[in-house]
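Take a look at this one chain, the form predicted on its own, written out in structure tokens.
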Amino acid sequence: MSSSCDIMIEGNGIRKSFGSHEAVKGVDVTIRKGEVVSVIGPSGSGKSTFLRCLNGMETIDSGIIKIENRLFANRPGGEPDSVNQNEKREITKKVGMVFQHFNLFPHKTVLENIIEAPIIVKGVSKKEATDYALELLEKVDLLDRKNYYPSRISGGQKQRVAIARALGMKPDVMLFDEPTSALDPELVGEVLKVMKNLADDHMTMIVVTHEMQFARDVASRIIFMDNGEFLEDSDTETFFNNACNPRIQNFIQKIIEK
């Protein structure tokens, strides 16, 4: 039986609505410690909206989030948040994310981007920084390109630099939203390689995915989204070879036929 100290993200009855459109319809989820959970599903589904949920980036509408057993969203009943702002701050700093679309800054180095957050954000040394920026670009396979602007690398080694530039703020828990869409099929296996790095490291991980295989192979529980709502949440060897719900079957078996 876990107990709370081993519970990063707790949420419930989570909402979220876009005008008349309910993208997260009043979902509960758990994240422990070290897992890795991918959550799945059609396009459309509220996937991305859910993660954006967790960091704050999305204001809920309802219901009540804690990260790390700290309050970070407290809307029951739809009541206005009774979480100050700079406290959602300080638990922010936790969370990193990683996006579709990299968002480098295009007129700073790589070396710079990593950088940027720990000093302004974090009060870090630059050296201390820097330091640890290194790290993390040797980490993901890229210290050659410390120097280099957005623009003279591929989408591939954006992708890698925005994880290492999450990584920099040494979170504990890191999101992930759709981190390989906009890439070309054969930079893919590069980004994902990485993440798998930090699965064996025991990062607690949240990636919104279309990576069957990666799914697959390295989270260890999925969520399968659909119209808002959590159809299913279960162990990965459960869902890819158990799963009961018509909708889920049809899923996995159109993802397989691709």
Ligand SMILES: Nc1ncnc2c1ncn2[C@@H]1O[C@H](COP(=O)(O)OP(=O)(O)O)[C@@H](O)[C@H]1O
Given for the second form:
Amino acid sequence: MSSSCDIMIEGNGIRKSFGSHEAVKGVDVTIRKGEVVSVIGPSGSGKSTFLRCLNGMETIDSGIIKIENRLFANRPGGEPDSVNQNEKREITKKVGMVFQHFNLFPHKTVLENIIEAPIIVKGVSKKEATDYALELLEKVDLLDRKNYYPSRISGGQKQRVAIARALGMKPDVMLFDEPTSALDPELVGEVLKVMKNLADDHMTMIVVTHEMQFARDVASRIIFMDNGEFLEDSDTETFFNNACNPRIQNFIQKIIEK
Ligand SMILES: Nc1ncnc2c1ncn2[C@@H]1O[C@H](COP(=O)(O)OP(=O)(O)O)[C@@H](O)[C@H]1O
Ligand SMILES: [Mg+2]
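Switching conditions: you have the form predicted on its own, so give me the form predicted in complex with the named molecule.
Now the complete complex, all chains and molecules, led by this one.
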């Protein structure tokens, strides 16, 4: 039996349109603490929009989102959101996000990139932020690059810095939007390894990815998104063994053939 305390994210009827195009069509989702959920599906199916709704980068048109049992967005029938901006900002600090493109500050060193948000957004002292950043750099195996500028490190290293930077805010849940899609194939493994370590440390994670082996090995659950909806939301084993929907089979087959 799970109680509401076990739930990290709960969404009901989440909708988001861009003009007349409905990108997310009223999805329901529950993410439990410690769960690793992979979101897969064709390009344009709404995966990024869905993730961005969960961290407030998109304002939802209707629906309810709760994060750690706190209302994050509340528009059940599309009425104005009753959650105030301060409350949203507080909750957002607990939601880390890593994008396909690393978005590191080019004029800051690796270390400076990581300590920026904790100092500015959370008011942590420089000493405390630095100590923690060094710990995180050790974790992502980049301590020796701490004084490098982003232009001097590889794409895989940049993405590992981006992960450390998100972790610097001490989030309770991490959202990854195709974190390895922009990388040369030989750099994908080092990033997936860092993500697997995070999962082993029981971080709650939602990972949009085309890396089927990673999804299979690390995710406990798979959501297949198609055309703004969840076509399937099931545990990993069931998904890969029993997904009988032809669209899903076709998608998996295409990726495996690549
Ligand atoms: N900011 C935006 N403005 C207009 N259309 C958008 C915007 N973001 C996404 N879309 C559209 O919403 C749909 C879903 O996009 P997206 O969430 O990026 O899908 P995915 O991540 O699965 O590729 C696509 O048709 C896309 O063109
Ligand atoms: Mg996307």
